[in-house]
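Quick heads-up: it's one chain on its own, the form predicted alone, in structure tokens.
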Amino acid sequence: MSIRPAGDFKISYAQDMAVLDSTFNRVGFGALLAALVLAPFWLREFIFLLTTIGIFAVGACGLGLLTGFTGQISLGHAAFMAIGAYASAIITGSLGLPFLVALPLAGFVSFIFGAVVALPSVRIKGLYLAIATLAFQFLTEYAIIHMAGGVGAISVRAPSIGSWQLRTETQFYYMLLVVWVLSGVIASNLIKSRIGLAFMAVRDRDYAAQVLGIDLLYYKALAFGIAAFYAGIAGSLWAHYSRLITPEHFSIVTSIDYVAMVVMGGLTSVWGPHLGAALVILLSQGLKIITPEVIAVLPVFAKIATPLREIVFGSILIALLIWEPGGIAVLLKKLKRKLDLWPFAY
């Protein structure tokens, strides 16, 4: 009788630390990425939504690395978002610097400020670290508005690559493409390395971790400017598309949107952050077109027009935790694993 194997083995150290580490994900990476560059052709006028979902969810990959992976709680990511959008803003207007160099600039001025917020984290965490937090949050605001100066608005100049000047929705999405997918592939190799384990022991117990050798304030600060980084990158990248910026468009609302991105995507997932930034935005802004819709069918609904986002987002979000804690990613795993079994209950 022969004795065959069911399902993906590794056999090898390089093979079980690999980010695509089946045939399956391989496949499936590859058809995403495919309908990523397509996108352009089938969504057409709607290919903004694309381009918001891109944009947020770089900045909620590494809002993904520091509370999924390393368990620093933070209500202050827009914050850093702010930071790389004004300082981009400033860069190319008036130290008339090229995007392509404000872009990683802008990041690195935003990891600085989160190495800096993140030194109270070797003292303090929980609750207490979410305050901590959100009191840089209201600071930053605070900050930008009174420098800024009347309401904080800022014209940023249009992005461009050498000559070529990226005016076009298409144009400005694929140079996006680009930074989403480096992105994503860079958090993805960082949680395999000995970076990322750190990260993971530190949040699993930070005390044992510790004990076992790791440097709590070094790799909480880390995790802290990377996580800035990502969101100063998602904000030059805001800033340019945008190409006007006030401090309204980071708000405490986008810090708990951010959170939102992450809790629903998946703590836990490399791919969650992704996946919590699509169903935000396409909620968000799938409220926005039906709203007035309903509203002609129904006046009834009027009075609670405005806060129906709240509404809606609240009710959704508490039903996905009720009915799956690990999010979305952790709902298509099992939706994988019984098509694999399918015919078949186990």
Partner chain sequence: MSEFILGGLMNGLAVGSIYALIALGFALLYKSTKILNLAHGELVLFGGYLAIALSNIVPLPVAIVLTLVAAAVLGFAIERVVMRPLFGQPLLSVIIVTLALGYIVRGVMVGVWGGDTRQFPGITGGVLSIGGIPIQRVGVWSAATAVTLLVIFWLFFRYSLAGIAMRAVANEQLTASTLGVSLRRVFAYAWAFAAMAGAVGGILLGLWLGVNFALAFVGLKALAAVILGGLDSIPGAIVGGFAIGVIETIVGGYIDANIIYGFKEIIAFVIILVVLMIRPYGLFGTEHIERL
Second form
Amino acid sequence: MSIRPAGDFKISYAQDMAVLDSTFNRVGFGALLAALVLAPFWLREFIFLLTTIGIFAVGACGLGLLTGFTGQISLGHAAFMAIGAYASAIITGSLGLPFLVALPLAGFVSFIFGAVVALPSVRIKGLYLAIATLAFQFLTEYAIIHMAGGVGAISVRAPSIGSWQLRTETQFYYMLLVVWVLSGVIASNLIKSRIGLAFMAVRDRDYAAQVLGIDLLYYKALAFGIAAFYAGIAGSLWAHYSRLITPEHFSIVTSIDYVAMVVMGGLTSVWGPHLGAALVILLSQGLKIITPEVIAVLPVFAKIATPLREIVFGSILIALLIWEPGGIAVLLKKLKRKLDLWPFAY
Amino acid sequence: MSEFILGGLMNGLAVGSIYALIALGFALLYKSTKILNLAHGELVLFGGYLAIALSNIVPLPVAIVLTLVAAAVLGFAIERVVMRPLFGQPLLSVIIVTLALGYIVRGVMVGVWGGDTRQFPGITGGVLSIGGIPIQRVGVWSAATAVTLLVIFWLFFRYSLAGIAMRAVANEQLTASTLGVSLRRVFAYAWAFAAMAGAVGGILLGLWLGVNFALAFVGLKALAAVILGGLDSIPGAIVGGFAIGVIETIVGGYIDANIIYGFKEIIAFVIILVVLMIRPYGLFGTEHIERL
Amino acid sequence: MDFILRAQDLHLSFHGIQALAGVSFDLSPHEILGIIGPNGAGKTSVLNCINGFYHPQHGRIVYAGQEISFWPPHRRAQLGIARTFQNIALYPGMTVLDNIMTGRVIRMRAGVLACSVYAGPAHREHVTQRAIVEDIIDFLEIEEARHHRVADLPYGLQKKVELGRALAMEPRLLILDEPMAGMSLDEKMDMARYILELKEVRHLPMILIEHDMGVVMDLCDRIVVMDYGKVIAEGPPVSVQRNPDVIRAYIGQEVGTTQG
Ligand SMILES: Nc1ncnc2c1ncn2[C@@H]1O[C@H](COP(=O)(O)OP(=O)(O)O)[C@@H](O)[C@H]1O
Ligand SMILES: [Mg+2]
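The form predicted alone done, now the form predicted together with the partner chain:
Whole complex next, starting from this chain.
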């Protein structure tokens, strides 16, 4: 049963299916947006955290559509991010095209790769697909290193919009914020549309979907393509943000981080990828930030700082999934339900 | 050329025997629990690191026995603390949890012992010549041990009560449990067994090549072996292990030296993709036709 | 053309087990064809051949004048072949409404871009489709359950929802695999009423697999009896009922005495 505040009745079909369907949601979303817009003022030098979260949230949004809503496991999401990043670097570098062209173009290049990778997914399912995408991840890393030469690093131009160069952290953040919000809104729109319905039909019971006339190949390729598109956009953003990219940024570790984001955030929630990205980035960056302070007090800590990140990250992931397999999104929903009913305990 | 191939074959079979052992643990775990354990490489790492650390304190054979006991305990602990509460959760959650387990094990290993390559104390190099083909003495010993263990594990799996229970569960979880086989106990055995197989693999590879954190990547080679052999087939895992060892050494080695550098590192993934495209259930695995 | 569907000499085996050994029958437009037979006779396998899940090693499926033996399942569905499953194949986590809406996916035309904007064409389309789905919900009298998750519904209601989802496709041939199995008497009567109405009002041809002989005899125009992957009798209910082969296949089951 859905729980919503009394007095908020749905009247027509159109309203029943509207985007932000209750006052609570509309107010909450508005407040969140305001906080994000004002973030540079209250986060100050820590705005880079939110920028990083935003970039990865965009990528995670794509994986959320693919894994959470279409049920296709991918352990190679970072490979598509790499493709987008290198595509964007080349498009703005050697081709000399502007950033605003490169950004969507990087997405499209990734899209093509994603759709092609999806072709075997009609035969290869579940676990086997996970393994295939894992192989794809390693092969992509390898290919990039070989094509770029050396360690595969290339430098990337600072992004500009028209003649306006985005030089400061804050400028980049506002550009990112637009892309981030768009990404989230588009993902949530897709889920409500025919495409989302078809995705979920494929996820929950693929043979039933076929009986309904849903072409598995088309929708799986579309899901992979869209997921790769998002990853490509994230890759492009990352490239122009960090200005120097190496395959190491997009290694299997990043792919695992992505999966951790969507699983910990909540697989079947549109908010899941964003919550998960925030958690994962805060965890790893947070550990990085406090490390120097701890080392000052406890010098032995220097040696175990990196492994400690892995241990803490792994433990939190396991603890969260045992505690609430539905992830943070479900935890928050439960919390909200409690608040709605408060002070009555039923 | 024929020398290259013969030498490759010999070395490939030697390293393949260890892969086979590791893959066996992987496949057995999958067969009885349906869990794809992406932390298997970290169990290999665990064996290597722990055995080296212990062998600095006690004689090598004792260190090995202690490591095996520790591996079994680790396996039991993983099953009890992590996997059991997650029973029945979606595929992806379980996969990501095994990855997280891998993070923890690797983090602890590297945190305690550092990431540099370490050698077992008192292991001398020495090269044997078999039929004119040079091969490292440790390699031969490791391979011989691996083959012996393969036989022992095989006999155990075939004839011991625990082994029979594991096979029963592998065939049909529900039926086996209604027949009174304790699923929990079988799952616990499977984890302990997988951890031990991985640890032995780590020790044998470590004796031969030394131990560093990259040893965990062997888990991915075991993955390639079981995909090639068929995810739910024990003989498949063994054949797959040998095959990956040989292919990696000969084909990988050749391409690596003559065509593109570093190919040996990724040939396992090429094999995985090719097998999945052509025959997803592998050489000996069972094809699954969905009942409607 | 006097048939809408023809199954011709279907042979199918799994790892050496013969599931179908030469099954042939025609279905004429506006007809309800019953398929009966003991468990394991191969009834479901025939349906799976018709809608493309199984590929018979030998034999053909002809539908609306074209051979579709090699078409993938979704293309056959797009031609208007809809079906329900013996073991309900709904989407348990979705609401009744969304489940039925999945039957409309192939009727929706909004492109990827329209879908990502949602406001505008995609939304308008969704509203139109929703009205159609509501008609089906009315027809099946399941208004109360509209917003419930399917998993939370009783079995009989789930069967209705699955019929609803098939109807949402606006099918031209409806295949029902044991639609009344496990239902209460009341629920069976409801289901029989819907089936009759679909036949009388929409002239929808149907293939019906059902174990309840009373229901089968009442509803079907013609019956195919299967055993061991073969058709052992075929004809109108009365003649099939008296057929000695059928009685032999059903020893232990009293043909025609259970009333639905
Ligand atoms: N996917 C499958 N794999 C193996 N055997 C199958 C499969 N589907 C059906 N069979 C076999 O085919 C025979 C007919 O089954 P089915 O068509 O389901 O019978 P019915 O629907 O009449 O009860 C049975 O012996 C069954 O075991
Ligand atoms: Mg049946």
